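Taking the form predicted alone, here's one chain by itself in C-alpha cells.
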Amino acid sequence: MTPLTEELSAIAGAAFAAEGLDPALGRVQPADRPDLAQFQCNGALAAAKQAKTNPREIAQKLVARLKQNTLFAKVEIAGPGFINFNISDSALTGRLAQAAADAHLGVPRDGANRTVVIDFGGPNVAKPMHVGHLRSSIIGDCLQRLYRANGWHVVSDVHLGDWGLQMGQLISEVGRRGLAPVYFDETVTGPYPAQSPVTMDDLEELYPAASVACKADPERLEEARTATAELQAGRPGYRALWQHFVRVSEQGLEREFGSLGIHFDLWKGESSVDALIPPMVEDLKTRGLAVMSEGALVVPIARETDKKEMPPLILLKSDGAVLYGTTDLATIVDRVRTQNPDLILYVVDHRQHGHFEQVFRAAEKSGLNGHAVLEHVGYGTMNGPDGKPFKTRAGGVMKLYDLIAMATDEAEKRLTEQGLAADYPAEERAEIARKVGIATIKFADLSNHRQTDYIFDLTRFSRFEGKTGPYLQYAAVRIQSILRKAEDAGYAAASPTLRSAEERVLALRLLSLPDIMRGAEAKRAPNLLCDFAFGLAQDFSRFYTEHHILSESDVDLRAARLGLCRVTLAALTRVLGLLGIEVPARM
C-alpha cells in the first residue's frame, strides 16, 4: 500500500510536471496548521523563485489542475503560494480501510533485502548491568524492533566486553585467594572441572576488589597485565576459567536484559575477532595503510577537509598490546565477512564519538567496511532529579534490577491509587505491575530525543496521566475492554466510515503511521514512535468522549466505529510493541 503522503506527492508533482516544473517540487506534507487544511505544498514558492515570478500565479494554475482530481475535497492557496487541500471523506475511508485490512497497517516494507547489524548492550562480562546499561539497551533494541517492521533483516549483536585487562584482574584475584588452585597448575592442561568455581555473586565482589588493588599497587597491576597476556596466548587453565567468568556472566546478563523484553540474535565478544587481529594488521601493513608512528602501529586517518586536528588509529601500542579500536577494526571484518551487511550501527554513549570516527574512517579508508555504511547513533546521559547521572540514594551506581524493583513498586502504588486491579488474582496483579514499571521506564527513556540528556522522575512517568507509558497501556486497555464488550453482546465491527471530525482527525492520525516508522528509521528517532502513539491516545480519548459506541442504536454507525476502535488498538498495540512495551489483557 502507498502511503497517503506519498500517493499525494505524487498528484502533486504530476501537476508540477505539466507545468513544465520540477516534480520533487510537489513534496507534500501534514499542514502546519491542522486548523485551516490536512495537508500542504510548499513547492510553488521554490519554483517562483527559480523561474522568477510570482508564486502565486504559480499556485493557481496548480490549484487549478488538482482541482480537477475527486480525491480533494479542498485546494485552495494560503499566504504567498502555499497550496493547502482537504481530502475526501470517501478518500480516506477507502485508504484507511486498506491500511485495515494490512497486517502491516499500510506501513511499506522499504527494508526488504537489505541487512543490518545493531551493535548495542555492550556489558562487561563479571559485571551486574547498572542503569549506565540502560539506554543503550532500550534504544538499540527499539531499533531492531522498528528494522525488522520495516522490512529489514536484523542482526544484533550484544557485543560483550570480555578480553581485556579486567580479566587478568580476575584471574589474578581468583589465583591469590586460592580459589580454583587446578587452573594455574601449569603441569594440567585439562579437562577441568565443567562447574564453575565462582558464581556471578562471586564476580560481583571478586572485580571490584582486583581493580582497587590493581590502581593502588604497580606490581598488582603488573601481575594482570601478565596474566591477560597469557590468557590471550592461550594458556589452558587462564582459558578454562575464562570460559567460566563468560558463561556465569551471560546467564546473569540474559536474566537481565530478559526483565526488559530485550533479545539478542548474536552473543558475541571482543575475544571472538582475536585470531582476526593479526592477519588484519599484516594486510594494513602490506597495503602501506599502517605506518609506525613513535614505536606505535597507526592507521592515519586525518583528510584534508579536517578542521580539528584527527590522531591517527592506533592498532599496536609500542610493546604489541591491541586496544579497543583494534578490536572494533576487527569486528567490522567479521560483521562483513558473516553477515554482508548494508548497514552497521553502534548505538553508545554520544562520548564515545571520536573514538567511532577514527574506527569508521580507518574501516572506509581501507576498505574493510565493504559496502556497509559504518554509523555511530549516540545517546546523552539518564540523569536524577538533581541533574546528575542517575545513582542509589547512598550515591552509588543503581543496578539495573533495582531501578526495575523500583518502577514495580511504584507501578503497584499507581494500580491502587487508580482503583485499577483491585480484585485480580494476585499473581496476575503482580504481572501487570511489571509490565506497567517496564513501561514507566522504556517510555520515560525513548520518549526524549536520544542525543540529549533527560531526568528520569519515576513518580512523573508512573503517572496514569499525561505523556508516559502508563497512561498508554492504559489506552490500549480500554479499547480492548471495548471491543470484548462487543464482542461479548454480539456487536459486529465494520470497515470505519468518516462522519465526524474527531474520526476525520482520528484516520488522518492512524494514515500518518507508515510516515512516522520510515521519519523514525531514517533519524535513528524512536521519540517520534512515542509522539504518534500519544497523539492517537489522546485523538482515540476525544473521539470516545464525543460519541456513542457501544451505547450507539444504529447498528451500521456502531459496527463503523468499532471498526475504527479495531484499528486504531491495532496501530497503538503495533508502535507500543516497536517500544518493547507490553499491554496487559485488563486492568
Given for the second form:
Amino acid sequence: MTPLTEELSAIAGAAFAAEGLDPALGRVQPADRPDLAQFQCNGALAAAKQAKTNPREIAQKLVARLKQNTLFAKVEIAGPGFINFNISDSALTGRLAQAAADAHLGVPRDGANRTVVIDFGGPNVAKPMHVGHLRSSIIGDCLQRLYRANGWHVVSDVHLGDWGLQMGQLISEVGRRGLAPVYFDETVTGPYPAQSPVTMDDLEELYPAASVACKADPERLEEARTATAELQAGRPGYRALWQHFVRVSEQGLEREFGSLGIHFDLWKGESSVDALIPPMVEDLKTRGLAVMSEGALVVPIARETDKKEMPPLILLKSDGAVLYGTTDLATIVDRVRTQNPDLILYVVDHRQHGHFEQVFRAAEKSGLNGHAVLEHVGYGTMNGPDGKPFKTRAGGVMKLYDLIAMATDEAEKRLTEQGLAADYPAEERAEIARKVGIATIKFADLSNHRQTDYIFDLTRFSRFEGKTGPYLQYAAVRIQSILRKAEDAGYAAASPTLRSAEERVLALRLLSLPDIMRGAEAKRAPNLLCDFAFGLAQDFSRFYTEHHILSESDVDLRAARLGLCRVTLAALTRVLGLLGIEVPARM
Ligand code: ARG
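Right, the form predicted alone is done, so what does the form predicted in complex with ligand ARG look like?
After this comes the whole thing, all chains and molecules, with the earlier chain placed first.
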C-alpha cells in the first residue's frame, strides 16, 4: 500500500500541476504543529518565489482545488502560505484497517531487487570483544534487520580481524614459550594435531602479554612482523597454529553474538581474501594504479581538490606483508564477485574514517567496486561516567560478556523494585531479566544518533520509566496483557474506529511507520526507530488513560478499541524487533 504522506503528496502535486506549477513542490509532511493540523505542505512558498508572486495567492488557488477532495476534513492556509490539512476520520480509518491487515503494516518494500552487504561486528581473533565492537554489533544488526524489513537482499559479514600483526605476535609468543613446538619445527610439514594447543582463556592471556612485549622491545616486534609475513606467505606450521586460534576464537564469538541475538550470514575475515590479493595486486600494477614508494607498493589516491594530505593506500610492505587496507580492498573484489551488491555499508568506529576514505578511493579509482556504492557508517564512543571510553571498575577494557552480565543483574534488581515477574518460576524470571538487560543496552545505544558519543549510565538506562528499552518492553507487555484478558473474556476485536483525539493521534502515528522506516534507512539512523517506538508508547498510554477498553460496555466500541490495541502492539513489537529487542510474553 502507498504510504499516506505519499498519497497526499500525489494529490497535492496534482493540484500544483493543475496550476501550472512543479508537482514536486506538492510534497506533504506531518505538521510541525500537530495542535493546528495533521499535515502540511510548504510548496506554495517555493512556487511563489519561482513565479515572483504572492505565496498566499498561490496557496489560495491550491486550497480551492484541494477542498474538492473528500479525503480532506480541513484544508487551510497558515502563516505566509503554508497549507495545512486534516484527513477525514473515515479516510484515516480505512487506511489504518488496510495497514493492520498488511503483513508489513503498510511498509512498502522499496529495497526489493537490491542487495546490500553490511560489514559489522569486526572483532579480532584472540582479543576479547570490547564495548567498541558492541556499538558496531548493535547498530549493524539493527541496520540488517531494517534493510531486510524494507525488502533488500541483505548479506551480513562479521569480517573478523584475523590476518594482521596480532597474529604474528601470538605465534611468536607461543613459540617463545615453547607451548607447541611441532608448529615451529621446519622439518615437519603436517599433518598437525587436530586439537588446539590453546584455549580462549589462554589466548586472552597470551595476546596482551605479546602485545606488551612488542611495545617494549623492538626485537620482539621485528620477530612478530616476520612471523606475520611468514604466516601470510603460507608457512605450514604457522597456518595450522593460526587456524586453531581462529577456530577457538570463533566459537567464543558465536556464543557472545548469540547471547545478543545477533547473527551473521557470513563469517569471513581478512584472511578469506588471501588468494585474491596476488592477482589484484598484479592487475593494479599492470594498469599503473599501484606504484612503488619507499620500498612499499602503494595506490596513490590524493586528488587535486584535497584540502588535507591524503596518504596513499599501502598494498604491500617491503617484506611482502599485506595490511588492513589491502585485505579491505580485496574484500571488495570478493563481495562484488560473489554478491554483486548495490551497496556496501561498513559499520565501524568513526575514528577509522580516514582508512575507509583511502580504501574507497582506491576501489573507485580502479573500478574494483563494480556498481556498488561504498559507505562508512561511522559511530561515536560509548563513554563511562568520567567521559572517557567505558572501562571496568578496575580500569581495564570492559568485555562484552561482563557488560551483558552487569545489565542483566541491574534488570533483575529493577524487576524486584517494580514488583514485576515477582511470583514467576525462577527460570522464566531469569529469562525476562536477560531480555530486559539486553534491551537496556541496545536501546541506550541506538536511541542516540550514532555519531554522537554517549555516557553509559546503567541506572538511567535500566529504568522502567522514560525513554528506555525496559519502558518500551513493559508498554508492549501491557498491551499483550489487555489482549489476553480480552481473549479470556471472549471479547472480539474489530477494525479500529476513530472517535477521539487520542485515537486519531495514535492512528496517525501508526500510519507514519513507512516514512519512519524509509527515513531510518536513508540516514542509516536507528535513533529514528527509537523515537517512533517511544512516541507510539506514549500515544498509546494517553489513549489508555482516557478510554475504557476492557470495561467498555458498548460492544462495538470495545471491539474497535481492542482492534486499535492490536495494531499498536503489532507496530511496537515490529519496531522493537528492528532494534533487536525482544518482548517477553509477560512481566
Ligand atoms: N577488526 C576491525 C577493528 O577491530 C574492524 C573491522 C571493520 N571492517 C572492515 N572491513 N575493516 O577495528
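By rigid core we mean the largest C-alpha set that fits within 1.5 Å across both forms. Numbering follows the first chain given and starts at 1. Only a predicted model underlies this, so the values are computations on that prediction, with no experimental measurement involved.
Residue displacement note: Gln251 has its CA displaced by under 2 Å between these two forms (rigid core superposed).
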